[in-house]
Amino acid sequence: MQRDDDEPQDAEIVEDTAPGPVPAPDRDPGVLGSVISDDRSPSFESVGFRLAPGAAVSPGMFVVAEAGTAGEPTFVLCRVLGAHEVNPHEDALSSTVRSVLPFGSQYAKEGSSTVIYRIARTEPLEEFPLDHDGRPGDPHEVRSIPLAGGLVLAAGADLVQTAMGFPDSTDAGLHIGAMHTDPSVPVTLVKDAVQRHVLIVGGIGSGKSYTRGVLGEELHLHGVPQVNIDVNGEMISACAELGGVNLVPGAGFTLPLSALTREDLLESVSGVQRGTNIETLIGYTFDVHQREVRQNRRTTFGVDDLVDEIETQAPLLQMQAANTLRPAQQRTRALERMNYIGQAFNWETALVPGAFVNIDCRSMLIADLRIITAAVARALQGLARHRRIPFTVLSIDEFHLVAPNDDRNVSTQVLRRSLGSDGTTASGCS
C-alpha cells in the first residue's frame, strides 16, 4: 500500500534487536541507575533516576544518589514511591495496529534499545556528608541537590539505621521486627520512643495485634509496666505468657463512681432527658460528693450515697417535687446495672517494673467500654502525675471506637490531652 512521504514510519522506532553497548556505570551490580532532570527532578521534593537493565526497586526501598561538589561530596538518603517504564512501541496505538494487523513486530529490549527505560522516582529524606576517606558523616536535613547524571545506589543497611535513629543493638531498644523491603535492617525503636503516642493502623488480618505482642514482649524485657484495654480478646495468651494478669470488668476489676465524670455518669443513667430538672439534680448532687473526694473529705462513695444524697439536694435546689425527686432517685440506681462499678483497682500495687494488665473488654457496650476507658485513663495519668506509679504504657486495642471523631465524646476528651508530659503514654490500635 502507497503510503505519503509526510506520515510518520515505523523505521523511526523500530530499532535494531541486536545487543548494543551498555554504558559503564550501568554494568557495576551496586548502580540502581542514575538521576535524570526533567521539571521535576532533581528537586528537594523529588528526585527521579533511571534504572539501570536488570536493576529492582520496590516501594519504600532506601536508596542513595550522588550531590554536592567535587570539593564537598555528599549524598542524599531517597525512598522509593513508585516507577514505570517508557516504551514507545507499546503505547496504545502502536499496541492497537499490532493486535489488528498480521505483521509480527520485533525491537531491541531494555539495555540495547535506545527508547526503552524505566524511571523510579522518591522522595529525599537525609543527606549524608562524605569525610576524606570515603565514610558517611552525621545525617542532617537535606540542603544539596543531587546531580542530574549522578549515580543511585541502593542504601546499606548501617547507613538506613542512622538515617532512621536505630540503635545499633536490637537489645538496646524496642527491637519489633525488620523493614519489608530490605530484611537485614532490623528494626529497633530507641527506649524513649514509647514516652510519644503510637499508632498501630492497618487492615483486617494485617497484622496489628501481633505487632502490638511484640511491642509488648519489648517492653515487658526492659520492665516497663503495661495496660491494655482488649476489645477483641486478642491479648490475652499474650498477656499470660508474660506473667501477666487478665481482668474482667465486674469480675476483678471494678471502678468507683468517684472514676467517673458528670458526663459519663448522665450518659449511664437510662432515661433522663438533657435540660431537665432530673439530670441538674442528679448531676449536681454526683458533683457534691465528687467534691468531698477532692477535698478528702471522704475516699469514695456508691449508687446508695448517691441516692441519698440527692434527697437532702432536692430542697436546696427547690426540686423536692416529686415528679423530680422520686424520678431521679429511681434513674440513678440504673447505675446498678453497670457490674463494674465497685471499690477502686489498686493500680500502685499491680504496676510493678515490667506488669502487664490486660482488661478483657469483649463482652461491653461501646458505651460502658468508653467509660471505662476514661476512666482508666484519668486513674492512670492522675497516679503519674503525683509519681504514685512507674512510667506506664496504657494501649487501647480498636482505638477509634473508644475515640471517635467527636469533641463532645468525654472519652475521646481524655485520650486527647497529652498522657507522656505526665509519666504515662497512650498507643492505639485500629
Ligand SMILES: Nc1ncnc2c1ncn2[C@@H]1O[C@H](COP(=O)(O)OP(=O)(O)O)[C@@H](O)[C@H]1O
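Residue numbers count along the first chain shown, from 1. For the two forms, the rigid core is made up of the largest set of C-alpha atoms that agree within 1.5 Å on superposition. These numbers come from a predicted model, not from an experiment. What changes on going to the form predicted in complex with the named molecule:
- If you fit the rigid core between these two forms, you'll see the Cα of S112 move by 2 angstroms or more.
- For G275, a C-alpha deviation below 2 angstroms is recorded between these two forms after rigid-core alignment.
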Second form
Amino acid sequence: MQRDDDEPQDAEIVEDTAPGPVPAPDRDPGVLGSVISDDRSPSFESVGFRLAPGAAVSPGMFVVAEAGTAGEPTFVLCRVLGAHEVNPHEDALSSTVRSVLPFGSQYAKEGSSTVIYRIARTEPLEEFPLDHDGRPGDPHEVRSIPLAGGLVLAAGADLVQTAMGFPDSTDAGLHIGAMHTDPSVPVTLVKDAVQRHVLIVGGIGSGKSYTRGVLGEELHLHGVPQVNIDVNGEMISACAELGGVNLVPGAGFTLPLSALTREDLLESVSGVQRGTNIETLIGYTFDVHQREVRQNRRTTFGVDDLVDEIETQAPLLQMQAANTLRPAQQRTRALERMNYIGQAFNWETALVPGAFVNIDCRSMLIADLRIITAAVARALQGLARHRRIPFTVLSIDEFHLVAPNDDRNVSTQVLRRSLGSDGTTASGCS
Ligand SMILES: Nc1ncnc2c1ncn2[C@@H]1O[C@H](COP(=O)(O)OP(=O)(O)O)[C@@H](O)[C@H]1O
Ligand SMILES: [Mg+2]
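Please supply the corresponding structure for the form predicted in complex with the named molecule (the preceding block corresponds to the form predicted alone).
Now the full complex is given, and it begins with the chain already shown.
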C-alpha cells in the first residue's frame, strides 16, 4: 500500500470523510480576487490575479485592478485572457495514487484548501484616475502597475463603454449589438470607424456574415452607400429589404474590358504561355487601348476592337508571323466567354445616400470573382478620388478567396492599397 506521504504535503487531506462546508468568500461578493506576484505579474504586459472562491471570469471579460498611490488612486482596466486552476491533489502522480488506493480519499476544496486556487491572466488596457468621490476620470495609457495584493473587481458597463470609445447613445454611431461577456454593454462603433478598414473574422458559423448584415442596416440608417460582393448570396434578401439592388454579373452587371489590368486579361486569355510572343502581342495591344482610354482618346473598347488592333500592332512589333498573329487573335476571342464584360456600370447614378448595391457572385469561378472584386474596388476608388461618388463602403464576404496572398494574385493587389484615404473603405469577412 502507498504511504500517505505520497500525497501532497497538505494537512487538510481527510480520508473517508466528506469535505466540510466551504466557507463563504472572505471578501465582498463584488471582488473577483487579488493581484498576484509571479514571473509575469504584475507588469505593464500582464496582470494575474487569484480568483476569490466562487468568483467566475470568462475570456474577454473586463476587470479593474487597484493601482496608483494612496494620494492619487487609480485603477487599471484589464481584459481577461484566460484562467487556470492549481490543484496539487490532481497532478498526475497524486491522482494516480488516489485511484489505486484501496480506500477513497477526499480533500478540502477551493476556499477551504490552502493549496487549491485559480489564477486569471489579464492584459492591462487603460488606466483611470479616481476623483475624491471615487468616480473615474478620463482614461489614459497605463502608467502604474497594479500592485500585488490589490483588489480586482468586475468593470462596470459605463467604464467599458468609455474605455472602448463607444458613444453614449446607440443612435450616435453604428450599433452592432452587445458585449458577449456583458450583455448590458451596448456595442456602438463611432461613425468614423467605417472610414478605416473593418475585418470580421471568426470560425465557420460564428456570425461574420450576420454581423456584416447588421452593419449594413446601420450604414443604411446613416445614409452611407454600400457595395457588397456577395459570394454566397447571403445578402440578397437583406439588400432587397433595405431597398437596394441585387445585380448578377453577366445579367445586369457588367464591366468594360478597360476595367481589367493587363495581368487580369492575360490570366483570362486561356492557354497563353508566359513570356511568348503571343502573350507580348496581346498584352501590348491591350495596353495601347488602355492608354487611349486613359487619355480620353477612346471611351471604351471590346473584344472585337482588341482583335482588330492586334492586326495593326503585330507588324510594329514584328510579330506578324502567322503562328503568332492568328493564335493571339483566337485566344483574345476566348474573352467572349466572360459574359460579365460589357458596358461600364453607372456607379454615379447608383450610389445615392443609403444605396445598397449587392453583387450576387454565387457560382462564379474564383478567377472571375477576383477580377470582378478588383475591378469594382478600382472603379470605386477612382470615382471617390475625383469626388464623383459619396463616401462608400465596399465589403467582400469570404474575403480569403480574393485576398492577395502572393504576388501572383495581381488582380486583387488593389485591395492591399489604402482604399480609405480615397473616400471608400473596404471591409471583409473571412
Ligand atoms: N447575433 C446573431 N443573432 C442571431 N443569429 C445569428 C447571429 N449571428 C449569427 N446568427 C446565425 O447563425 C448562423 C451562422 O451565421 P453566419 O453569419 O452565416 O456565420 P459565418 O458567416 O461566420 O459563417 C446564421 O444562421 C445566422 O443567421
Ligand atoms: Mg459567412
